[in-house]
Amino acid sequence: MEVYKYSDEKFKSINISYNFTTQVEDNSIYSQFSVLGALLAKGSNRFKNQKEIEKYLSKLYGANFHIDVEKIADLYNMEFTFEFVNKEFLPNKEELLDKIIEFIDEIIYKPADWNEENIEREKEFILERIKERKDEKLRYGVQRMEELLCVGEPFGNFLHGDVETVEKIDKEQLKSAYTKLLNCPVTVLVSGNLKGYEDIDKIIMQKLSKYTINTSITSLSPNVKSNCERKYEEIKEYVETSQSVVSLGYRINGATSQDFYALTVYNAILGTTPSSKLFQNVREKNSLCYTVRSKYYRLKNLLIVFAGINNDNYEKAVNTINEQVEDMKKGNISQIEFTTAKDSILADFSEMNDLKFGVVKLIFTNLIAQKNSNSSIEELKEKIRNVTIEDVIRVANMITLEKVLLLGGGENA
């Protein structure tokens, strides 16, 4: 177990984030951990159901908790988040930390003895999430492109797995998944107002490290090599919608961890702000879409552009999007585009300081990406400021179009 903390007295509460991170060796983990997380959130040995959990937390001045699962490149992470008020803001300065740690112990390490009814209920919940993934067409277009670019890689799987695997899950599989969870490296992130809790990391280690293995998240590899052939493909899939979605998948070839800053600026110039090339040229100038945006994947060296379009505009939209990418390779970047993009990124980084988990999430990402936790928000901002237009042009020439996907309906909007 490793514990990292960040204190800021502008907040009133404290957040404790427990992260169990694993290398994906079997794709069934996506389905199993999703059902497992749903079960762990609904009860424990002491708290028999969600109502009992909520009743207990309400007595702790509205403390709360939730469980999330996420893909971090080719790693899979289950996060337990607990929030409670600093005693400085409570009547008689009542101490809650011991009760919160007892609650963490109970929820994570003392699960209920699940019965078939519980298991089937949570399986249905996860099956519904899988089946609903097509309802948000833009998000689904991005997810499908992730799958197409990462065939044979863990990142190419849907976050909650697949219908067939979920349907087959039984109690024994969940017990096995829970054992696997306990054998994951554990990273604890503590943030918020830590006044009076300067030793909170030591207290957590003392009371909860007995459950965890002595392995760091830095021992995990966020990327696996795929034997899949990298080739250009154009794919068209029918979905029931009057509005179509086009996604373009680009691979960034030869990028290193130090190219992250230039690629972040590149992505902002291309398609993350109203002044970006995609927004101005695809949406405003040519009226080819109702929305368009680019997304950069730091740990996978991928870039995805997605847009909501009418079917009739498909070819022109693809060509116009790709023209912006090719334009940047030639160095056609104005000073205004460059400065506006950097200002937008710097503003986003500044906002991280206003979020309880902003800084510790940066620490967590750096542990995975750079195998250390050293970078601060100010260091990040300084590296962004140091990016030049020449740096952006250099990384622009690393980018190659690999897949084009049209998720189309039968009609135009």
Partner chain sequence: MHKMGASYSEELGETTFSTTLSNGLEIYICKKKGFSKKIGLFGTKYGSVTNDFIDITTNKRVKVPDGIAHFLEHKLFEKEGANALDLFSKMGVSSNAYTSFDQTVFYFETVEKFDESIQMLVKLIKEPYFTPENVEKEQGIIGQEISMYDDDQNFMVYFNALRAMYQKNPVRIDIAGTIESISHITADMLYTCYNTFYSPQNMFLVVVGDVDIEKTIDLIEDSINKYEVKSNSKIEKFSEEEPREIAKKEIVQKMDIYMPGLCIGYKLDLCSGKDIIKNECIADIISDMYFSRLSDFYDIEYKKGYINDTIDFIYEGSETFSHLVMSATSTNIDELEKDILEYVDKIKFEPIDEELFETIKRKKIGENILSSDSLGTSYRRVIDSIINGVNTYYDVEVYNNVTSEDIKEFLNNLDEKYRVTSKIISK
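Next block: the form predicted together with the partner chain, after the form predicted alone:
Next comes a single chain, given without company.
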């Protein structure tokens, strides 16, 4: 177990985030860990149901906790987050830490003995998550594109897995999933106002590390290469909506980890700000959409552009989006586009300090992406400042269009 902490006295509370991260060896993990996470959130050996959990936390001045599961490229992460107020700001300076530590221990390490009814209910709820994934069309357009670009790779799975795997889950599978979870590298991130809690990392190590093994998250590989065919494809999925959604999937070929900075600038010029080529040309000049954005996947070397459009404008939208990408390959990037993109990235980095978990999240990302916790916000900003237009044009030429997806075609669309 590794514990990282960062204190900032402008905050009034403390965040503790437990991350269990693992390589995906078998795709069934997506379904199994989703059900497992849901069960762990609903009770423990001592807390018989959600009501008991909530009652305990409410008395701790609204302390709260949640469990999130996420795909970090080809890795899988289950995060337990706990939040509570620093005693300094509470009536009578009431100390909550002991009770919080007790609670963490209970939730993570002392699970309930799940019965069939509990298990079946959570399975049903996860099945609902899978079936409702198409309800939000823009989000689905992006997720579906991620899958299309990553067939045969862990990242190509839906976060909660698939219906067949969920339906087959039983207690034995969950028990072994839980054992697997406990054997994952654990990274604990502590942040917020740690005044009066200077030893919190030691307390956590002392009281909560007895169950965990000593592998580090840095030993994991977030990008698993697959042999899936990289060919151009256009896919249309029928939905009956007012608005259609188009998403374009691009692969970044031959990028090294050092290209991250130039690609971040590239992505900002292309489509993350209102000054970007996509916003200016697809939305402002051609009135084709309200939403258009690009998303860069650092660990997977992918880029996805998505927009909500009128179905009749499908071809025009795809062409206009593609023109922007081709334009950048030719080096058509103005000085103002270039500096605006950089400034917006630098501003985003500067704002990270105002998020309670901003700095520790950066540490976590660094551990996965560069295998160490180095590079502060200042160092990152310096590397962004050092990117040149030539660097951006060079990475622009690594990018090829691979898939186009249209969700639409319904009677209104």
